[in-house]
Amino acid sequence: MLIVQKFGGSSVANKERIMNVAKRILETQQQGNQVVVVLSAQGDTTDELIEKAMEINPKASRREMDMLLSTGEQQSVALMAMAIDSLGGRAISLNAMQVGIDTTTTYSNARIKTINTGRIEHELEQNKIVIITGFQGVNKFDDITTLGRGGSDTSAVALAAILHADCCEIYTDVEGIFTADPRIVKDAYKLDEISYDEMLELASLGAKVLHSRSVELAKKYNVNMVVRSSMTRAEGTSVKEECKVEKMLISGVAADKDVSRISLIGIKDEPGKAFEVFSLMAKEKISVDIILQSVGRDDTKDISFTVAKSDLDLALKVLEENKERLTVKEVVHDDKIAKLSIVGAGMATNPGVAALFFEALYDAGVNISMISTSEIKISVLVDEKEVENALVTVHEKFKAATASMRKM
């Protein structure tokens, strides 16, 4: 079997953890498997590198930031190869250029186009464990690019897909996918399995366990993915196309504080204005989430939408520069909000899920400013100071409701 294993930064944060992971990787190979390993930068290395860059130049170009941040993963893979060698194994560390991971030209948020498997397959044939830098690639200018925060997950799944791996194991500091963040919700429980669609929603709505683009790739190429802890031997959570039918109203509750709301007040109520606004956002590669348009009045309307906090300044700059063309009277924003979401494939067949969600928010005394829905999720915007209390209350409400259903 060919197994791709990805270990996050906390799993390789220090010498003891590196040696622990090295033993686990060797164990996998000794069971008769070929092993490809993808690593993130150690611990807080990426954050520390960002801080160093800010000290030198707060407005550093994205190209130079990618050049700097990619060194964290290169350090991790070299140290891991040394650790495996010290235990009697054979390993080789490779960066994105040595492998041939070709990406788009977008710095800081590139997407993988192709991967050359020749070098990897050659090293595997030599009975070596191949250790590859996550989070990075190389564009057509031979510049190093990064895939965005959490991009090592995407690197691992992309490698598993192109190599037709039997399994892609994502190791982290938690034992799998939980119904909510266990650091906030103490009675959150681990799921044995979850569908690609549910996991994709949770990942994009604030759950930090998996990068959303990695789940997209896993679904597209039907990659067998398992999320488990590098610290314990727990079974973890399988992410797959179809899951066992269980009496569950929802699969998880997620909170995301990386949200800002922008409101465009007094736009002319005429065709094409929404297109003009969102084409500007698309041109700047700014992702937009929840969108709300008011009913027209006095020949004007208001449009509100959310963006990531990291995109807020750029979005506001672009909108202010085009204010007159867009016929906007005023651009206002709020970066003290958070998004709270429930996700579950069972929502479509269980009437009353929305009512239960809003009842829980009422019980918590939380006011809602925007609502967005799909077949398997409901998201609301709330004050960021209230989101954790709301998260706990909503989880308790649905846990109790699910327990009651199972008794029926």
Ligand code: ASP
The other form holds:
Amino acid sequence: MLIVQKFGGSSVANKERIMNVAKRILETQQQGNQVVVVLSAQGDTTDELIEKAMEINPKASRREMDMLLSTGEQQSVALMAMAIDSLGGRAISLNAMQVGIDTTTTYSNARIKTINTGRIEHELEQNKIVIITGFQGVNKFDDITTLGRGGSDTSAVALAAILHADCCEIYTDVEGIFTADPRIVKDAYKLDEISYDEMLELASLGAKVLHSRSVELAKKYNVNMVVRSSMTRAEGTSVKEECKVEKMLISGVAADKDVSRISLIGIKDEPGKAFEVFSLMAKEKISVDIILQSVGRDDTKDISFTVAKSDLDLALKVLEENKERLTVKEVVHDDKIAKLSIVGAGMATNPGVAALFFEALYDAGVNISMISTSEIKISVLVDEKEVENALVTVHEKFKAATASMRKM
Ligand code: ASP
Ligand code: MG
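What would the structure be for the form predicted together with the named molecule, given that what you showed me was the form predicted on its own?
Let us now look at the entire complex, which starts with that chain.
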């Protein structure tokens, strides 16, 4: 078998952990597999490099930032090759330039276009373990690019796809994907499996375990993905196309505090207004999430929507500037809110799910300011101060309901 193993920053944070991971990689090879390893930078290296840069030039160009940040991964791969060598194994480290990982030109948020497999295959044929830098690529100007924070997951999945690997194992410091953030919800439990679509929702909802782009790629190329811990031998969570959902009401509950709401009050009730508002946002590359329009009255209507906190100032600025053209009477906003979501492929066939969710929010005494739904997700906006309490109550409710359903 050909296996791609990706180890995150915490899994290679110090000498002991590097040696522990080196042993695991060697074991995988000794079981008769070819192994390609993808590594992140050690521990907090990437954050530290960013800090260093900001001390020197807070307006550093993205090109130079990528040049700097990519060094973190290069340290990890070299150290890992040395570790494997010290244990009597054969390994070679390669960076994105040496492999030929071609990306788009966008610095700090590039996308992988193609990967040259020649060098990797050559090294594998020599029975070597090939250790590749995650997070980085090379653009058409022969400049180093990076794939966005957390992008090593995407490097690993892209390599697994192009090499037709049998499995892509993502090793991290948690035992897999949980039904909720275990730091907040004490009785959250690990899922054995989850579908790509559900994982995509959870990844984008702030369940920060996987880079969302990696899940998109895994879905597109049907990569067999497993998330597991490098510190224990637990089985982990397998991410795949279809899962046994019939005995599970939902797969997870997630909270996201990185939201703010903008409301446009008193817009003229005529065709084209929503188009104007959202093309304005698109022009500024501001992603809009939940959108709600009120029923028109007295020839006016209100449109509310959410944006990331980091986009709020820019969004407000362009809306104020275009207030007259948009026929908006008033622009109001709220950045003390959070989004709480339940995700589950079983939702579509279980009519009681929405009712249970809203009942739990009622139990928690939480007021809902906006609701949005999709086939596998229901999200609500609530007060930021109440979101953790709501998360716990909602999780408890679904856990109990799922348990009683299983008894039937
Ligand atoms: N080292 C990079 C980061 O911290 C990439 C990664 O870890 O996936 O974002
Ligand atoms: Mg990560």
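Numbering follows the first chain given and starts at 1. Here, rigid core means the biggest group of C-alpha atoms that superpose within 1.5 Å across both forms. This one's a predicted model, so the numbers in the text were calculated from it and none came from an experiment.
With the core held fixed between these two forms, residue 126 has its Cα displaced by under 2 Å.
Taking the rigid core as fixed, one finds a CA shift for residue 372 of 2 Å or more between these two forms. Taking 2 Å as the criterion, residue 265 counts as shifted between these two forms: its C-alpha moves by at least this amount when the rigid core is aligned.
Overlaying the rigid core between these two forms leaves the Cα of residue 360 displaced by 2.8 angstrom. If you overlay the core, the Cα of residue 336 moves by 4.1 Å between these two forms.
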